[in-house]
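Just one chain follows, in the form predicted alone, and it is written as structure tokens.
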Amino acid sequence: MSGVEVRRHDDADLLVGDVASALLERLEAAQARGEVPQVGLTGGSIAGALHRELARRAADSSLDWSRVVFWWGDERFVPAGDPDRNALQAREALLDHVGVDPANVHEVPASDEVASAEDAAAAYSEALREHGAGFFEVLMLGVGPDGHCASLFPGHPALEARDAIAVAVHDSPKPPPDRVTLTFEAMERCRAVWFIASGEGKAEAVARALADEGSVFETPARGVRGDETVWWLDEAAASAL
């Protein structure tokens, strides 16, 4: 796919070191500019391993994370304190340890603190509105064997949203059913879309991605792209390419 980066590391512990040390040293960039950067974050294992790397390294670096606001891509609509939540797992393993500003996290509201998915899409919406600076500094993203991105799965409503920024996901094909997801135009408004895929169970779904054809609607991961994009990959996830 023309416009993409890809970037192969022999293994998944070198992936996450060098996807570490480029999210620090963009962020450290963008305040040095006197910007306040926002990045949108992902879940899964290979996210909370990179999440853990960068609060290990917290405290050797220059960023300034109180100055930096946090999103997530999509959420899991289940209670707050349900371990699937992806706000959960990045609290427990990165910003409950780098001294983030409780005002810059903002969360997709929890199935105990509204009553649909739809009204957690409505109030997330509106917090984008109100604190969101009109753009991602970065957007990291997973991609699913089944080439889903955040939670626009394959031939599901939400990949053909329109002027809206998110929407509710029922019936998904992965458990949770219910959850809440930015949809195709929220995502690409992003100066860098950063895809992290670690594992050969996520090889033919990278290779259908980043084919010269194919359909969105059959590998939503090919429907994000930022100013800049750039697959991260262990050697095992870019086995098919």
Ligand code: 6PG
Second form
Amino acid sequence: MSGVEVRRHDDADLLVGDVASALLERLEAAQARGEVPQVGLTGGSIAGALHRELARRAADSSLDWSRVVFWWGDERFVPAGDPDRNALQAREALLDHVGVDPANVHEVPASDEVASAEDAAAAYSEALREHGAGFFEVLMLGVGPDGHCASLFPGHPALEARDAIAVAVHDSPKPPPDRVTLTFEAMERCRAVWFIASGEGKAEAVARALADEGSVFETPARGVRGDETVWWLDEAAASAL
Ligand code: 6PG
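Hand over the structure of the form predicted together with the ligand; the form predicted alone is what we had up.
Complete assembly follows, chain above in first position.
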């Protein structure tokens, strides 16, 4: 797929280390330009490994964590304290261990805070309109074995959302069933979209996502491109390329 860069690594540890280095470097450079970079985090296991690696490296970085704004590409619509929450996982792995400014951490409202996933999507969209910069410096995305990214799943109505920043997702094939996700439109306003994928189980989805031909409806990860789009892979996830 043209305009997309693929960076391959021997194993998941090397992959996570390289992404962590590159992300810290990019955010430090943005701050050196006087900017307050906005980052979209993602959920999932390799994202968790990245968050822990970032926390390990924080002390040796010149990054001012209080001048980074954090969002999520998607969130599970469960209670705020539910271990399934992407935000809770990110706080435990990273955000609670570095000096973020709480005012710069924008979680999707939880199911014990608003009545419905639709209300959560509306509130999150309003927060992005009010506190977003109109683009992400970096949007991190995992990819599922079915080719989903964020909570944009193959064949789901959210793929067709227009004029919306975030929408509710129900009947997600990946539990839990109710979620909130940024739309394709919201995810395209990025200086960089960085996909990160590890393991043999992602190889077929990665190959479909990066093929010259294919359907976004069948492989939603095909549908997200930034000014720069990088696929950060270990060799197992890249094995079908
Ligand atoms: C979620 C994630 C989801 C995740 C992929 C990859 O809320 O579940 O945002 O999009 O990034 O499913 O997850 P793994 O890295 O755990 O396979």
